[in-house]
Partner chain sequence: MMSINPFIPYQATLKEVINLTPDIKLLNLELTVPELQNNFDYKPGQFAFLSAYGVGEAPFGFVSLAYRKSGIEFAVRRIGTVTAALHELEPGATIGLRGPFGNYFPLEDYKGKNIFIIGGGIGMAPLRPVINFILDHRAEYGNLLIINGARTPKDLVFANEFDTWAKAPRTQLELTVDKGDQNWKGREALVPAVVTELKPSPVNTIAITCGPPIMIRFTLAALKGLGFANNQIVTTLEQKMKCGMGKCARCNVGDKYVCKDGPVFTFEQISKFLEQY
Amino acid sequence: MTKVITKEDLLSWLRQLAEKYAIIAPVTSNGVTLYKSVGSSEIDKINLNFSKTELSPKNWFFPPSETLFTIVKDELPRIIPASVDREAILFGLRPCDAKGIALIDKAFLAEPADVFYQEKRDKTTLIGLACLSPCLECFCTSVGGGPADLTHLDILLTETAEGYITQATTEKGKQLLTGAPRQEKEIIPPVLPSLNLILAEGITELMPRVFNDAYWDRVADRCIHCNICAYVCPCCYCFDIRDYVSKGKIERVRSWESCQSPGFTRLAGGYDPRPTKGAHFRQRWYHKLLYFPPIFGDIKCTGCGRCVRSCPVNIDIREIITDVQRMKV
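How would this chain look by itself, in the form predicted alone?
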């Protein structure tokens, strides 16, 4: 027997949860689907049939710009750290996006952990939706994921004709589901879709051999430094930190950055350790495919395909991997 919740009961349950938790869920407006905060009266706005949001849910844990702390100049200066007021539920994640959060966890929660990120992470429950209609650019199975991968979720919901199959994978998820109006039914799980497959296995071992190849300069000529690939990526986490002074207080602000930006990692005095466009372009792929895996055990890619879909000059990570595998060294 399988525990199932109907669509009507699911929305009713979310309305109840919204009284206690902040609910962040996919909402479509003007044809664009994004994760947004929804109150109990807005639960009906949640889109349960989207294919993929334009931006990943990493924004909740790692916003495009956030104040880390504020220094107030009174008689004695006081440091006021940022904090999270409510526990939250991040609802409707596709498994690839849950993996993206898990990859950022590896970097931000490694000792010494980023306390601002960790507080949000600890106070958030992840409820996912199995992906039954992947996009053409998806390739999650090539990088260790899958349309119904529940590894990085607290709860996974899988849509069927009778409702949503519910699977809790953590204690946090099990406790949350105790209040859900579920029924036990005999259900045949839906057939999961097949996906585009690239052979990414072994790419980490190949990357060092082509570091100085002119290939990176050739492909970089197409790049226009828009940085959209980093901003839509569910697991890119490069950032810049700046201090802003206003009306007797100082705010330290962390904002997204991209390793492909011309000024990224430029040192005092103007020295740039990556002085060419090709070197900056190369950095993105080496971070994902060579530098990250030995430290954290995974390629830094979820196979969501957002960068493929969004790049205005059609630079495709699947082609990058295939090209490196074909290079003669």
Given for the second form:
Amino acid sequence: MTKVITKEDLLSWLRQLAEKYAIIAPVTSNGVTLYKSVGSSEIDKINLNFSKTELSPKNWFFPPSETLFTIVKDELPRIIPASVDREAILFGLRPCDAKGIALIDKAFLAEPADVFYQEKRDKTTLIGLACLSPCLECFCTSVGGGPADLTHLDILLTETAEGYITQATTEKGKQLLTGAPRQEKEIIPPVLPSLNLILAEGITELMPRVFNDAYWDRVADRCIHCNICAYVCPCCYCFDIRDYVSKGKIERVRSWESCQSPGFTRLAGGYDPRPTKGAHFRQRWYHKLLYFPPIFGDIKCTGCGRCVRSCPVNIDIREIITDVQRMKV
Amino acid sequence: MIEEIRNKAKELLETKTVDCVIGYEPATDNLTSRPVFIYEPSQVNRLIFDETCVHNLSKYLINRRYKPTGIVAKPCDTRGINLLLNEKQLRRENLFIIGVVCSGIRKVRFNQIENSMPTKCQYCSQHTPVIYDFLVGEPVTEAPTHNYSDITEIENMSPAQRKAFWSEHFDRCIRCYGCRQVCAGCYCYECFGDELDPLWVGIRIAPGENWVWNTVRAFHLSARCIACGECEHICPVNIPLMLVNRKLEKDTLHLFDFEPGIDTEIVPPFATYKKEDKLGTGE
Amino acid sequence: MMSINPFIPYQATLKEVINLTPDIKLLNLELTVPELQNNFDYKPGQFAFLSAYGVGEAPFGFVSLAYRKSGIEFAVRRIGTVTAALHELEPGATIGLRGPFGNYFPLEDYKGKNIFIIGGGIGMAPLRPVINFILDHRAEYGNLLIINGARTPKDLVFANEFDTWAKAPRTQLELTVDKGDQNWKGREALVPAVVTELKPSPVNTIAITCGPPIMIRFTLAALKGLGFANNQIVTTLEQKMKCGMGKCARCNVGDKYVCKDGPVFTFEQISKFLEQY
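Starting from the form predicted alone above, please write out the structure of the form predicted in complex with its partner chain.
After this comes the whole thing, all chains and molecules, with the earlier chain placed first.
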């Protein structure tokens, strides 16, 4: 016997949870599916059958922009730190996106922890939806994930004709599930989809030898150096910090930044230690595949395929990995 | 058609007329296409041309302005080349343009080809490249027509409705600057979006700043946008940028009788002053 | 030592401003929280972010020594928006200070060794506390040779300390400029050429250099020509930084973050980076 929750019960449970928690869930409008805050009266807007959201759920913990603190200009600057007002449920994550959050955790929760990120992280419960119809560009199983991987979630829901199978993996998840209207049913679990495999294993060891290869400049020919890949990525986390002034109030703001943008490494005065487009381009792949792993224990990719799908000029991480593997040095 | 392009590319590379030909090759979805830079004559068989060749490759010429370069260009893309020539960003003698006659391409996304044409093709009457050194296909002699029915709806909105409409779209902008990076008309050494001193628009990715970014970007392209539609096509959050661009195009046509990128010699309206310009002072 | 939220600066009062050169000012700060004033510790080579509130913050190396308790000092060259704003401030102004961050020169390990300091322009800033530390512990170190170079005589930093440095025992101060003026009687030579000319022995010596990238590159070659090994040459790297904690990834070079694993590196470490520095 398996515990399941019907779609109707799931929605009414969420409606009930929305009274206490902020619910962040996939909503489709204007042709794009994004994680949005939905109130109890908007639960029906949640798209339960999306394939992949255009932007990843990292936005919730690491928003495109956030105020780190505010200074009210009176006699002496008084710093008023930003804080999160209530607990949240991030609903409808794919397992790959949960892994993306786990990868950002490694960097942001390392000592000294990023308190802004940590506060949101601590106050949020992750409810995932198993991925039963992955997109053609997906390759989570090639980088250690899987369509029903519950490692980085608090609760995983798997859709069947009888309702959603519920699995809680953490104490937080178990606590939350106790309030869910579930039934015991005889369920045949769905067959999980198989994904195209690329052999990403061993890529970290291969990267150093091809660093100076002309390959990077040649692929960078095509790259238009926009920030799309970094901004749609569930585990890219570079940022910029600047001050804002308005009406006697100063805000220190953190915003997303991308290694592809022209000012990423340029110092005041104009000197840029990483001056060429090819070197900017290469940094993205070296950070993901070579530099991140020894520090944090994993390659910085979840196989979600967003960068592959959204790249205007088809820069495809799967192709880069296979090209590197084929390169003769 | 593709053999003609490949043969010409091969000839250009073999005779060292150019050292690179920019064209299209199949993308990794084996369905759509992507830009490719061909440096070796032996590589010309990678080149393709079909209804998925959406990219406007003229932007790439800016980085290669001092190097002899061949380029495969659709009619709308050749308007981009003309724009850059007109604004003295390229040297004509360094260019070899393989123009391709085009009756419209398909709406494409990665792993996906739709049956319909993108808006830019639905309203396009320029089927023959406006500038070329070698033409692929039979030139079409057709009087250009102008149809702006796609923007009637937004023109008929009240200012408040229009503001609400754009707020909804600009609110989800993530300021990836994809629209800028892909645009042939965006080549400032330092974009106002990146400039710190003076600070025109802050780094905050939020409604106010997004509004400034998108509107100022549009103004910088007025009487310059060549309607290739790339900004809208690549926008990761589906902002209908062509509605703004098309409105600017329509106004430019009606006020100044000018279409950007059609000619390399006519001085663009915002680069000159003429007494007969309809928006004079106090008239 | 770090505040609970490492993104929130301590408040500091600007006590004194000294013009070091036409475009470099020495800012002397005091933290406003009394408990911190006497136990704010930092070491030569470490850095802090200074906030010009309303404009932003940028990283600067400490140029003072914490144990001297004569204020927290930074040398700020006017080069961008934040430094321009810091230059506008007058004594009494409030500045934000976040730090200390990064590693430091392992001066304890250098005891008994000869020290060769090579600084160019504002690159002398992080080297000044090294010099003053050695002078404060003079008996514990071997010979001290200092080359301080700048574009013109008026661009030489810490001129008011030259006498003290030059008169210290077993200490030699060599000044050089790219181009002199009518009053300049000293050297007109590029820093790397002076290194080669002075020929200090690499035996039991540590060379510490900081300056513009082009100077570093040729100084490195000059030192190697004299027989210095990569692990005898130490520098402090400058990189764009936003957080100071290895998070924003702006200063990422290989598997290192300059803010947290640096800014002090030996050339043995730098030579292992895939990127050229």
